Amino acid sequence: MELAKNLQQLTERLNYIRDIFGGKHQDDINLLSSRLEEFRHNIETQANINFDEGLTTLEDLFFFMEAKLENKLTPMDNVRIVRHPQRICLRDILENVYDNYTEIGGQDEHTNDPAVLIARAYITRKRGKKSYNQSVMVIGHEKGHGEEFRNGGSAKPWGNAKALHYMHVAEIEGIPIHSYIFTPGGDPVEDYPGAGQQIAKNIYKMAGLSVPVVALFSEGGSGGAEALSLADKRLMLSHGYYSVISPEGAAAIEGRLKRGERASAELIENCAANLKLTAKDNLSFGYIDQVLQEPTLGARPYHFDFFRTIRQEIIRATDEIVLNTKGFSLFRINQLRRLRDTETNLDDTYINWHLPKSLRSDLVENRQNKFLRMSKGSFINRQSMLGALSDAWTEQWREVYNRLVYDFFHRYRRTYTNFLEEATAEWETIKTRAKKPFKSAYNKVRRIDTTAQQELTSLSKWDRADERGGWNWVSTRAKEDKSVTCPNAKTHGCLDLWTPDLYNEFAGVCTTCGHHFSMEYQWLMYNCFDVNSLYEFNSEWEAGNPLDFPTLDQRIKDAQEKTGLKSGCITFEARIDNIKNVVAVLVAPFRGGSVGAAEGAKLISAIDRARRKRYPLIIYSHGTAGIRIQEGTHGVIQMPRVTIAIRRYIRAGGLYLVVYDTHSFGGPVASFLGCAHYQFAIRSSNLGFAGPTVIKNTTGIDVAPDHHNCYKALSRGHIHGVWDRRDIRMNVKQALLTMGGRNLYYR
């Protein structure tokens, strides 16, 4: 019965090694499969052998063979590992890692989404003879062992919104978080609250968790692991991913691939390897604190020695965090000196995971500034050295001027308004009430004019017709001569327009049906805003090749003669009757809008110099298709650096206004465009988690031509009115007026 069941093991072992190779290495998976094959005739004719000692020899075989293949794994062949059913998975650490646990939020496919697992844990921990159980909030990714209903660890909107449901209760009880990415991505369902909307809202609200938050990854698949993994510390096992995107999709895109058409295994494995996804290439760039070595081919559920390994690395990740925040005292130094030491037994070590509520901001300014400082050298910055200190330099000044104007000056100027306001009022109340009598018998006797009174009362009428044309920028289509039909024709009976009504006096509207065709980013800039007083900033940051990712500088280079640009993204002050602003534009023409280190720095320094100076900060999406996928890492970490940034804006008191214009999709919109709490979109314009031919190579679901208009947005929730574009002065400015945080800072 033993010998039957090492055999089964055995077998299952080859098959694995079959499939993570792909086809690889045949003759050393052939070799295996001969001797097992023979062992097992042996068996079945009773040869006269002895069967352990075979069976010694051949388990020797299978690790020195696995040894051999473990140091030519390519990334995607770790790719295939973190998929395969064998993988471990968060049930298995759950039983293996914790020393007791409860579900909740449902059971398997008794849930609202399968494919996000949450349970409250305790780890047992002694301190001399005495037993201390440390309550934590395990949240992640769950695949089962190939169960079908958990779509793949690929989590639904709902599935992230009970997520941050039960890291919110975590923070109420005041104990850590531990959090396991096992996800490919994000399901791009668009669904009520919709999966990039769901997403922003994760990151947003996991950068101010008052909380120690610890995550390990074993597949990180772009905005999916990002809504679960933003973190005090980030560990990564060994064979695992962490990318922007997966190498299948990558290689679609990189191939130029029609829908329904597949890569090449080839071009698969050569994306692979220049999205440098693995855990290795990850350390080295900063965006994890710690490699797991794992067994030799990746951990599975038999390996136990090996959740000893991860326990004591979550345990020891926890009070790094605790004691890291706590500050510095020679008692601490000595605690940090003994869990550096990888030969202590940390469930001998109790250190309290409970963090007064004094220190909590402290633990929150720690992480986000962790992340703040990520890919600083990943993009291009021409600026001279000269320039770079007057910059640093203005910024300080106008940083203590802001706190003595806003945070001294204004704060007791406040309080005596108030008080005057308030005295003002009660002494009108007080007069109207003393004149009332005197006022009834004069209207008895006065003579009231009919027709003033028709007036009073009468609705204004708004002649438009002074506002049409005028625009201080064109758009240069306005110069051909030629018809346009209208998308709608069909259905609304457009007639055919002239491209220089079109794009000149109409600004790109169908004067039928009012729909909007796509206008150059230059319209929006120039006819919002007060003319001559654009000032444009950190233009000498240009989009880099962090990557070395092949044909990418040419494609750089080419967008920028393009474009005249030298990133995707456009920064500047500008002013709206006088009412100033910060602007960051997301460029489409240049690499369609996509997002990467060099955007995303300039976008945080928009952020900031928004902050410092108090004023509002608009970003309109002219267009974007999503984090720029040939720089990996370099590009996804961008959704949690700039979601950090917009949020320490906002809880500053800033008034962050979000525009979005024909077609947004992808990380920006699951990350800082999606966190703003003002979002309007430009009427005929089309934003989601992901576009038509993602969620079609994704799920094979063909979704309607509709499904991402801007009015199915408005009907979700995720955006908050459609503006005509003709408008977009007036509804701006209006925006400006009757929205703002804590400090007004338009005012």
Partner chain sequence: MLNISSILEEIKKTPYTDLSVRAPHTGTLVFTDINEGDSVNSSSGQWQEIPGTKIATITREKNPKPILATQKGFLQKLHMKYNNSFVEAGVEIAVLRHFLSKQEVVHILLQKALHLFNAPERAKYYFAPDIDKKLKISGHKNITVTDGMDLFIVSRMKREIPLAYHGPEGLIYEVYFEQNQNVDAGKPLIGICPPDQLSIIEDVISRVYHEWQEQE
Contents of the next structure:
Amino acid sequence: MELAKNLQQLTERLNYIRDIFGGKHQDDINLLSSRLEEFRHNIETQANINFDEGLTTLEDLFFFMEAKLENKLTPMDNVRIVRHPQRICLRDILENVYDNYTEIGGQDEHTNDPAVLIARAYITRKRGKKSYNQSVMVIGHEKGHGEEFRNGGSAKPWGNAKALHYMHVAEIEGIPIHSYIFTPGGDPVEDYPGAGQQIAKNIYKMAGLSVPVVALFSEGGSGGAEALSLADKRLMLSHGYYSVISPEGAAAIEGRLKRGERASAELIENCAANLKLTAKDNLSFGYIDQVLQEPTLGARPYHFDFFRTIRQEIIRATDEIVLNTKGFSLFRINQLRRLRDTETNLDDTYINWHLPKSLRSDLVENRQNKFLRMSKGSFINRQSMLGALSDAWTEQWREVYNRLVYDFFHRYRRTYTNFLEEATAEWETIKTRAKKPFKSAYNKVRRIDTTAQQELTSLSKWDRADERGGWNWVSTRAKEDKSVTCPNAKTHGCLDLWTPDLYNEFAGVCTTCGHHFSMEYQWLMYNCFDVNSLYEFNSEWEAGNPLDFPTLDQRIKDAQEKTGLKSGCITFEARIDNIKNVVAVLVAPFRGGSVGAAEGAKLISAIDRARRKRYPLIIYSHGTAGIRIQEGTHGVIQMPRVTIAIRRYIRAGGLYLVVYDTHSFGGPVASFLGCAHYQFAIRSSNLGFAGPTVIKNTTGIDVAPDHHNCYKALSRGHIHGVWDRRDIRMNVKQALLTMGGRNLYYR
Amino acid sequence: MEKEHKVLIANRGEIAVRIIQACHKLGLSFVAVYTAEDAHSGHVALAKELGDSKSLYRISSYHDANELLSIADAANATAIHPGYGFFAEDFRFARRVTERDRPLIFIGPSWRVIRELGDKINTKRLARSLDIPTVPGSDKPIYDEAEAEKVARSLFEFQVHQGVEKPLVLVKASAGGGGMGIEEVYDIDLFRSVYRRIRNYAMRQFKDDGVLIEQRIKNFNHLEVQVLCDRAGKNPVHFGTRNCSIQSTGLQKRVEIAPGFDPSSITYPFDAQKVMDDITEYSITLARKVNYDSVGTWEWIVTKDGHPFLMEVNTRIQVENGVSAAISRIKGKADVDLIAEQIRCGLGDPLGYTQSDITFDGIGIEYRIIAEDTEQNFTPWVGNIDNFSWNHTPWLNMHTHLPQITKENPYTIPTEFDPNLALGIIWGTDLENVKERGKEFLNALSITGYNGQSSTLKSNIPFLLKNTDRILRF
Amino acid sequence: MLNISSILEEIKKTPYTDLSVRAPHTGTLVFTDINEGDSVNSSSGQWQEIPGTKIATITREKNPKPILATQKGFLQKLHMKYNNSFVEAGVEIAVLRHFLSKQEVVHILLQKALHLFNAPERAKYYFAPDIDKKLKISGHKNITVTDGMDLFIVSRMKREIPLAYHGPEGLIYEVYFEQNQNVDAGKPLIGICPPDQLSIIEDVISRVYHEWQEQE
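What I would like now is the form predicted together with its partner chain, since the data block earlier showed the form predicted alone; can you produce it?
Starting with the chain above, the whole complex follows.
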């Protein structure tokens, strides 16, 4: 009986090896397989013999081979390990790491999103004879062991919303959050409020969560992972992966595959390697704080020792966050030293995880700074040393100046002005009342105002008489004599448009149906803001190739030559009717408007500038395909980084507007764009989390051609209005005036 | 003028017939176009009769510039005549025609002139800059409520001062047109609410909350001045005035008379001759100012007490050009054909005569003959016409695009277009004479037809007859 | 009484319709690499997002536009004489033979079985607003019309006048016109099924579904 069970286990181990190597190492696998078969055959044919010895030999062989193969693991093998149904899942962790737990908001498939699991759990620790139950909020993806309803751990928007809700709860209760990342990525089908937008909301919230957050990565798939992983400490399982995109997804893009085509195994394998998605890689980049060494060939539910490791490290991480926040008294340094000693059994120590209110802002600030410091060297800055130094000086001076002007002077001025306004209003009321008896008498005397009548029949002065309503910037496409067909011609009967009319006077808008043809990014830059009011900064920050991704250097160079830009993001200051703004543009023709480390750094710098100068901030997504996948996690880390900068800006009182044009998808929408309180789209634009091809490839679902249309996004609650391009200047101004108001910096 | 020119006629019906005839007269080749609905129209028959294998093409729509230009290229046309309606006053079309890779001559004013005079505010300001009278009120969009109220208030006072019994003020969206976003105010106390309503409407509809405030003039005559100039734009001439006050309930013209007033047989409470002289002079002044370089019509309203106000300029040949031609004589020319003159000058010929060479004689009436029920809100009648006949006389000029109609070969009125069937232009020595001839013509005119609902054809002949007595009076 | 069998036999003799593929507008026509007898598809996909087979390209003002097959079938005729030449609007460039599907046969039979209400004149027709609202909510097969009911709005020459229905009371079984399209005088607007004939109509449909064999 025992023997059969052992055999069964070995068979499973063999199958597991077969699965995770995807057809490689056939010799080793065949060896194991034949030995196992042989042994099984022996048992069946030769009765009454003691097989213990044979079994031990066989088991030893398995251990030997597994150790040998462990050294040969490629990144793609790790991906297969992580996806294997035998991989440990969140419920295993809840069972084995925590002392007790209650699942919140659902049970098995009876929950709004079975891919996201929330639990209240506690860990029991002892100090001397006294034991303490330390409560935590556990939030994470639940992949299960192959259950269909778990959706592979791909969270739906409402799953992420549920997680967000319990982050709030944890904050109210003042308990730490332990977040477990087991997701291949967010579910891309749009629904209220938009798959990307919900992720953005989560990131935005986590950027300011006032309780300690520890995240543990097993499978960190892009945006879906970011939704739960903006943590004070980020741990990672040694066989996990953390990546901007699945290797298959990257292969589809790199191989330029069309819908339905499959990438070759070799290409996928290469992509996995090039993306540098392993725990080791991410640790060296600094996006992960610590790697937890898993058992050979990856942790499975029967690796009970490993759960103890997780438990110890999770406790250690939480303790460290708390202690670091509390600062370093002599007493705490001692505690910290003990904590760092791996020999210490942390179950037998106790550190209170509750942070007093006074320290919570420190916690948040530490977390924000930690992320803002990341990925600094992942792009090229050709600015001279001196220039950089003088910039730094200017920045410092600005900070001091603004503190003085806005925080001190303006506060008192406002009080004074308020008083003055009230007094004036009161005086007016008194005056009107006093004058009333005379007014009616005055009205009876009809006087003919001859000059007024003169004005009725003669030419008046009009300073706008010469304005012809032309555009400041006109596309070169307007020079070509040809006509184009509106895509809605079939349904709306649009006549063909002559390009010199369409791209000049009509601003790319079909006069029949209002369809907006895409325009160059310069169109909005020069037609929305005051003429000659643009001042670009950081233009020398250059997109790099931090992963040495093959051929990316050349592709970046091509894009730079094509666009004349150094990166896919332009940042500048500009005025609208003398209202000063900081503007960042994501430029679609530069590698699809994708965001990498350079773009992220430029955005953060622009956001900081807006914060320091107290200007409104406008991000114009002329088009973005998402995070630049060839930069791997250097790209994906920009999601939390830029969102943190945005959060700081908004919290400091800034007005942040987002305008979408053409096509905006992926990470940017799911983070710093999607988190804006005020988002607008230019007509005929498309936006969402993942494009139709990605949805088809990942979920197999066909979506309607207008699934990502801006009006759909409006109905879904993602954006807050759809703007006509021709009225962009008026609309932006209107937004600045109505959403701004007197408490905004620019006043 | 080079005879090598080939004119594309970007229009249909009566005007297409007239342009083909004019080209034929000038010895120019032409290209006509037609749509499937118009296959039996007279202009198609005439194009087949007078043209060659590259003189007639079927297109999908008269409204599609691409169709017209593609035909122009295929047929090697060098110029385009837009007629009236469709592209006649579309400065973008004129611009495209002249600025495309294979440029063509647009027989009409240059596109800048069309654009300049197509903007009513701009026209009004141009006029005021030349001291030409315009409707009292603002000549620029007003964006400020206090200013708007000030203008409205002084407009009321102005009218009281002028002795207007019931002063009225019009508030309209400056970006609007076609009767949308216009309201009347009779009391200054109601002005604010009307103003706000119009402003909000304009903001929503046109994204521009500018508002115009003008005097609302009631009881006026609608006069026009026919202007012609060559491409040099230096020495415009006029072909007198027309009175177009007899209109359908939808403000569509039905009868036009030239000249605009007849002081020799009707007594007006003002000096009618001076008004006519003034408005022609003003019109010529404005034409000279903008270097007007084609035919055009200056539209005026003349109040009951004889005040003229310039309303707008129509930068095209108009339907009623024939009635002005009927009373005009050019020294040394057998007859006056304004369309031929427009083509000739449009292609670059100098005018060749001055105002002093143009004389006027008699009175002309133009009737627009339409199958419509004048009792029922001028509803067009649709069906087949099986008889259309009139008495040919020397004083009658009949312009029609209807083909030869017989009982066996009826004509089906296409439903897509303007319902005009024919223009009957009558010339008489004086008012009494022309009225008599008009009635004689109308009484002899016969149109019959039938349709699916077996209702008999309704025409506006009785309406025209009834109104013949009213002409040239207030 | 309607003789369904004989009509069906009649249709079976020519179980297809020949559709004229016409130039939508003027321009220079170039046929794609396609031959007479080739089969073509209409647009397909859940949202009709996959276009039909391209028959030719017509270029006007440097703007090439595909001419696509609108029905499934095969090319009975290709007027190759127009290849690489300038064509006028509405010129027939190909003939597409389309084999009738069951629904289409039902459609033909119903035109003979139902009481048809015809357009009195050439114009654009719309349902009266209240009827239109009901149609959109419950579909046309749930609307009963009675003699003298104001059912349509006739629109021509920019004017709109109401049009009353005359004929037997019954359900609107078929709608034959499209909004914004001109309907010629005498063409059917709607097909009415009097309640007592409902069973006969349903019999027609079921017989077609049993007897009709679709051809490729």
